[in-house]
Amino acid sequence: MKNIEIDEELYQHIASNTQYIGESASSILRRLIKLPTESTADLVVSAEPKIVEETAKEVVETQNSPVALDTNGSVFNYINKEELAMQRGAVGRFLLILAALYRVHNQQFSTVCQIRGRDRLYFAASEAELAASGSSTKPRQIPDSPFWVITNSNTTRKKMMLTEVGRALGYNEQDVEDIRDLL
């Protein structure tokens, strides 16, 4: 298996067409660009032209056409265990997850802006309006969302986050304790 270099941007359009947790990014981009499947990949021994032209093209413009966003799915259908291990940090798979629930549930997310410590906003829309709320929180945007959220805490208060977003989201306790986990 060979290593390639990506940015930031193509590698969350990769993360976000993630299907189902533990999907790899190669069967990812197989998918996304209509290659077989890695099982029968060997069977394939060249492509004409007109093909891998065709095909360029697909990827291009699915990289340019919005994400889809997925209203009845489960949060555990959009993240993908090898990409969180992959992230530096806790900052990285705290946005990650958020920006999966996000993806899930864009229509009742606002509601997490409800969610507050005692002095200041964890979540918000906008920079300035959690900037405002107190200082050196380091506001940092949810990826693919309009939603930003503060980024200067402790592992144990972003995974108190991320069960009050759970809970805020329609989530069961299990399913809660399991989003939590994750961080």
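The term rigid core refers to the maximal set of C-alpha atoms that superpose within 1.5 Å between the two forms. Positions refer to the first chain, counted from 1. Just so you know, these numbers come straight off a predicted model, no measurement behind them. Compared with the form predicted in complex with the DNA:
Here E173 does not count as shifted, since its C-alpha moves by less than 2 Å between the two forms after the core is aligned.
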Given for the second form:
Number of protein chains: 2
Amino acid sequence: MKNIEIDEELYQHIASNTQYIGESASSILRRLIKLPTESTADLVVSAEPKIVEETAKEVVETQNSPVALDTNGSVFNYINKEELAMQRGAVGRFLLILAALYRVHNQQFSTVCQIRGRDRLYFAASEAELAASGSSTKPRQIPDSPFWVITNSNTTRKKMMLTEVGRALGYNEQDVEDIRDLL
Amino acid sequence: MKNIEIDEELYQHIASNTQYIGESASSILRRLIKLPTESTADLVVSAEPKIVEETAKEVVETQNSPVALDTNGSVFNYINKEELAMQRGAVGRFLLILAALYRVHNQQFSTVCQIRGRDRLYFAASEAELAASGSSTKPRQIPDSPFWVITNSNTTRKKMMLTEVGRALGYNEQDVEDIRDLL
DNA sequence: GACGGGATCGCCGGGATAATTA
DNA sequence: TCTAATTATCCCGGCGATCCCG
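Previous: the form predicted alone; requested now: the form predicted in complex with the DNA:
Below: every chain and molecule of the assembly, starting with the one above.
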């Protein structure tokens, strides 16, 4: 840990970007600067270190896309466990996980729009599309992304959706499971 | 000037973005965050203590630190029991308790602004902000502080708010409970 | 009166589970 | 018909702000 000195105004600006009570300065700054979560720890429980390496490779080679644009890592680096744990319910975590996935895979992310239910859409580029595909689907925007998800489903289904998203983005089964279990 | 604590990796990242010798942490961060140069003055010369290495002890811990900067005790020393008892209703006590907390934690106090309801703000730096976030929220200024609180809520909710404030300021659960029970 | 406090009641969001369809 | 898959209704807990009381 290091200490840096900053002016009042900047301090206020940073503090005002706190996303959950007790969030550390590092966590806030990383978000503002768009730097991933600290690589070493912070991931607390589960998440094996090796997964990180494997995933990095997987990601880059993933299907037809031009780029994966992210040099150093898997989604797991983009997820702040503290922040996740902080969420009220499954919906908050669900959105946070999807936001992290979007950050890492923004290029291919639109492929998730193919994941859908029998007659409802699950993902789309607008609220209206989702709303039109079913009734009271409770669409929510995936934070910091142009995509929307349906939110009216039980937790089991949300997990299935995450599983499908993980597969669509080219993760191996082990990682897919880990992503699913974040929720 | 304020001090914040950040992890090594982030520190390196910031330092590596220095654009001229002697550039201050604030200046670098403003650029990275894309925030304009400080409005007021302060720009003056270069002679700021830049990135300070190990400002160590004096520094107020940034995140969930147990209390801070006050050598001889916790909030409890800053609360005058008689004055509390003398208040007409819960609102008076509520404000008094918050004022005491502000006195002890003025540095981090702004983090309480993150405590909020479903759609109302609970704390803010101005009456207007609170008023705008809901209707008849009855904002009151926390005495001798630049912060405001919402006052239209039942006692139970005021207690919950105190509980959250205690947590946000890093008190342990026992102290949090004691703070809550002051009301 | 009128003013401030805050209990109470209505509304909203989450998501388990009942209903529906393949 | 029976089962599996999917939808979306509806109950519950939590929050807001109206409105009653001191």
